[in-house]
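Next up: just one chain, as structure tokens, the form predicted on its own.
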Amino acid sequence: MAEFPSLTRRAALLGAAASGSLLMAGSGAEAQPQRPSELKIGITTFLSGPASVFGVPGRQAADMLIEEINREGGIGGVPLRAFYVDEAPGTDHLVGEYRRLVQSEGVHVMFASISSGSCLACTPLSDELRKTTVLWDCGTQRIFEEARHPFAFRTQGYGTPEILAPLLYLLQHRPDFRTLAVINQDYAWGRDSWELWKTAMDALKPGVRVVAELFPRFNSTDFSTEITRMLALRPDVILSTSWGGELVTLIRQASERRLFERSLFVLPVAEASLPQLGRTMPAGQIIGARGDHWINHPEPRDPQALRRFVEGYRQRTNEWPIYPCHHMAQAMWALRAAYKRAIEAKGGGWPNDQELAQAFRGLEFPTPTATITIREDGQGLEDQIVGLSSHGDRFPYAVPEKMILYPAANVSTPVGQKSTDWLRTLKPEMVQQAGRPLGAG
């Protein structure tokens, strides 16, 4: 980890016209701060636009958890206060707000973001401003594979395990498939997730014929052309890593035209759309949750804690929590654990920015379903659960049955490697070795 400027260096920086932001970052990081009157957290999320179907639940979860933590005495005796930034206006707006919150509002920690593009824009700022930044939801594998970021940490999984686990499930559930089509949103996540899937599939099951690669424009509302083509091609499997309103529309239109009767769908990020779909979601499709936090998890680490979180969110919002809610909770729980660790390391003193960042590295913190470890490169290891969509009396929408849990260490790219390079090395025997069945589903 880089050393911070000395007091002499700081004095020299005062005379440099271009060093304002660096000075602020350095002085905040190297100082031995007094315990503040409030712990300020900047949180970037989508509060408007199509992606607000993820962003608003994330904020609602943050508000609920901050109130709970404050009722319990805060973190280290300090109450939390959130400053929210809407991601919807774009990365230029986001970068400006990040700087404003750090330099003018004096936030202690930044939480960023839902969009992978937002995270790619904000993470370099954590380096420049030396401000601990928690990547609370974005999935791009590029963050920690392309550069080292001493002040950035992701408190959940990411694209590679979230794509690999459903592929492994498919290969175990339906190993005889021969043809596949993909229909993904035409932007970074849609393209990158397809590259991850295709690379791993070629290694684990060579010879699968890709009959169509369809990338309708982002925010599409009519998939009739794509559905007509897939009905004609009749692929054994249809992959879609789409999310939000577009996934809901695709599933509804595909169901109306009975496409689910001809092809098996694999939907790695379906969980967040299932409450909105209700019983429209056909049974027997492969569904993922970007983690292990299904509300019908048969073997959670702490069943009562999971029940409290789900019921608390439902009572507050009249909605079921979806994965951005769980990811926001994981970020809050990690923050609490990191401050506890840093304060104990200082013998009860309040940590500065560098000391807080050091506390995140190698941190283990519990969630209701498992324990998450943050690796030395800043990446969180989160287990993945995949199953088949099913309907019952307990929930008004589809939840998984015949679940398989894939431990994070088995499906995550090793430190220091690129995901695509690692995926090319996978062997077919991994299909039977990587996961274990859970309960009765």
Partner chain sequence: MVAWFEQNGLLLGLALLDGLAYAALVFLVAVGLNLVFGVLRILNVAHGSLYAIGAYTAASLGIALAAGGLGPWASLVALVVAAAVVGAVLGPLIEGLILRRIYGQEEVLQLLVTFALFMILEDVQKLVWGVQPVHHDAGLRWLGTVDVPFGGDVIPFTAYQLYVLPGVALLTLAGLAWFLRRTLTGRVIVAVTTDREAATAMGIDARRVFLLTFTFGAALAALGGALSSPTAALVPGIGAQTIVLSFAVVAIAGLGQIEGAALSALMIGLGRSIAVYFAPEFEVVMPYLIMVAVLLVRPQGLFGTTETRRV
Second form
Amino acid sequence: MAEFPSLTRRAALLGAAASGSLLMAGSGAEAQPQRPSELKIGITTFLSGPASVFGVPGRQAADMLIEEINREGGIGGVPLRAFYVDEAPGTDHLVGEYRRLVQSEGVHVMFASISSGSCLACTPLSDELRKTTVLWDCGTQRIFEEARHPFAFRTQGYGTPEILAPLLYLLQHRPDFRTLAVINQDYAWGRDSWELWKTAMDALKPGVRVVAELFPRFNSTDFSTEITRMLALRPDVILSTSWGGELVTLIRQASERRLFERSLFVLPVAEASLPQLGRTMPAGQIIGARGDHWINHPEPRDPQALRRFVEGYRQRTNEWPIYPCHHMAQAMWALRAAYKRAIEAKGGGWPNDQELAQAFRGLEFPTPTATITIREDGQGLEDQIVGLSSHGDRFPYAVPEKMILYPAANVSTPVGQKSTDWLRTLKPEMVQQAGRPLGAG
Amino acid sequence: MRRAEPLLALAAAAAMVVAALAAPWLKFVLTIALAKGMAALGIMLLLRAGQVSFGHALYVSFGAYTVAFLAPTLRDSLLLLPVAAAMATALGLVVGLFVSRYRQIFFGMLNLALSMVFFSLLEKLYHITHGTDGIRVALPTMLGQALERTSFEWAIFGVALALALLFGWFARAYLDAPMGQALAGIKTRETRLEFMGVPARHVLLSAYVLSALMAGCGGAIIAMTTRHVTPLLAYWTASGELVFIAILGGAGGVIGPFLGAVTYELVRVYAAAILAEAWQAILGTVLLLVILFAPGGLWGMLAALFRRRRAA
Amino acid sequence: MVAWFEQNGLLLGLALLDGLAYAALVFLVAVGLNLVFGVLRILNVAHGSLYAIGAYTAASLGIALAAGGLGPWASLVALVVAAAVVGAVLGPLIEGLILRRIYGQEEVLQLLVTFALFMILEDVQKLVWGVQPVHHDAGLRWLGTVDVPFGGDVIPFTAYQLYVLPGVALLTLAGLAWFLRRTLTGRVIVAVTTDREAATAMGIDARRVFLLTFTFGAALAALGGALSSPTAALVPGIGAQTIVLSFAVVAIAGLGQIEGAALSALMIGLGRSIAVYFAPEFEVVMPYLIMVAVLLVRPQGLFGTTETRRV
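Moving on from the form predicted on its own, kindly provide the form predicted in complex with the partner chain as a structure.
To see the whole picture, the full complex is given below, headed by that same chain.
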């Protein structure tokens, strides 16, 4: 679906200064708005470059959900319409487009960003332009730990629980490991996630020897040198928070050269790559999903809703939904719940930006698998499920077994603290207490 | 046409102010376009000498990161800008002393290599630069005044416009002066220059340092406008974008690069709005068509129109 | 020094094995770029796109053949077939439709035309193959692994990495050397590389040589991509990375020099893997540092000859 430039933009480009509608946008924070004819959502996502492996599924999920919500009458009777922005060209383009969408298109809400860099650039804009911004996929803990953002809300988990949960699982599953190597992408997430892991590991199990810290170039296509090194070092455990094409390449090259026979892998972001890996993913490795939305979740809150979402996405795209699809869905459902709450609070009136933001704070909204609460600092509490990769007949790729669910509140940094400070205070008893096994096991 | 340049430049500046008044988001896009136009103007000077730098994103990003690092201490934008410019110029001088010995592909590739080294450092030195996350630039003051956001955006837009006019005027004078004229000598027959007693290396070096200064200023303005810098500013495609802008606008006159930059940014915005997943292909097609059918760039097209009307 | 070698000699040996395979891939891509640059004097940015398209085509073809019931050997054959097809189709298309129109123009315009092509092909690629990682390694798995002794341990390497990649690179190098020195067409290409004006004055049909060389260069880029496809998952953006690396090789090698391309690919490949072992911080900047160092000592590249100064 292509969006055609609205009249306002064309008029602006022609320099027709007369049109008053150009000036109104962005100033609506305190005004009493009318119910609009459509609810405009600006969505920033990767549509090109290597991270489009997440961005495009996210967009497809958004298109699907918008159609579905519009079929059911929209939000508060108003149909949704999305405007997409590609994150790949860089911050100057992204920030410019964010402004254009808010100030010229007059979007009612922004969904910002897969990359942490994009989120860190967009969130301060949400403060300045007073525009509610849903952080729909980025994971950096810096956002809410380094500043307050009254108009920004994250409708999913973030780096700290997503790293801590797999670590806790490892400590329960293989408590006696002594050596560990890490191979992460050399960029913010790769570095941050290692710092989180290392801090937590030193608190929960002091004395583990880190035999190699490998940070191959971001977007590498060849890890044979790194794999040779790990084959020679024989660490008990290999951690990698890599994703996308790089994770697929790493796992294949490692399995071709039988590295899985020597070391246990911990892959906190594996879920998104599993459909691509198919049967080549070795069994028995620790895998995470950046959340609880595994396709084989044994006890989801609403099994029918989960099945409907998965089947709908499969029919539409011929692909299996991966975590960016679920995260996009969470953002949409949160938006619907927040508007419902705001409209109710206003006795049926249409909320302004301030009132919409207020409705997000403390919001509880259902997902097919659980319920997510948005804390007072804007951070969403999403449970984490970690398990061991296994192959069965139901799916043509690896899914987890022996799952353990870690409730978000147990593994998230408390409001007002910094993750690394909090992780340092963890006690080894936590390993047995933080999670609960799911299903028959 | 040449005589009309100053008038045209002033008219274009006025048109930009009107456009920025009309739509707040356009003010942002135009500020970025002016900044990139400055950098492309520097590229154009080198093009006059027949040399293509595929690495000037180095100076843009260097200027931008200088602002990002110094903003907490210096605070004022009119302090940050000259410091960033000076830093970029100094870097340009050091690098220029080295690369001005080389020509053609070697010149281009060395520039590319150095900018890629800087790019890698920005990504690699995570604890200093925050890697790909980039650095947030707090709202600077202007002449000691703490402005609120909208006024600051106007101020920085004004600074960019003034700088663009200044650089345009200076580049015009420079190209008319013997030093600038000698640039064309490097392009055609460098040996002749040497016979005339003009050291070609110095000629190229002066243009190179000038281009680094312009790119550095552009980078500083980008940093103060987007207020978030990431290593992507230094990636080779960003350098390619600057050459793209210089050619799109046309190397025939000093307005060309700015014309190119505004067109580039607007085409990208439009392409992204119409077909978000294919903006690259659209930009590429525009570039291809311009080169195949109007190798003089937009400025060349305008000049041809102008001549035809005068002839008629 | 001696003590260091006793300690790290074995590791160094492993680094060499890794570096060799990497160098082979770098060489295949860069030699095509260098050949095209030598003859057409165009630094082809779209060479990276041809690499990517070659890789995707090989993977798709391999997947299709495997689905058709052919054995894993077919996937290996598919690598070469894909490269040939991509070269034969896209080479003449790009040269004939676009490059031919700008031969008389300034160098920067020629460079930018290929930059424009690169941008367009990036999106075309995405349109055809989507954004999810594509990969197919049946052939590589079929060839199995080789255990390389390491102290008391063994390190498995894939036979593909150990034999096929360096083997194909060596064959290509030898084949190219023979072709350029021993065949008439090859000599014509060399003649145009060395002195275009003199060659055309002697009645050489430059158009034909350009078409031929470009097609050949495109096929080499596609071959590099195809050979990398069994080891790497293909995603959007792989072309952009490859091309910068190839640029470095060309600058180090000197214009149009195939042996130079081989040597500089080797330097870059080994430099990178040694860096991964002993100084990981330098891995990324290694190619550029090598390039700057070489050009400091030899401003025309390793094998480049100084152009006569024209008055």
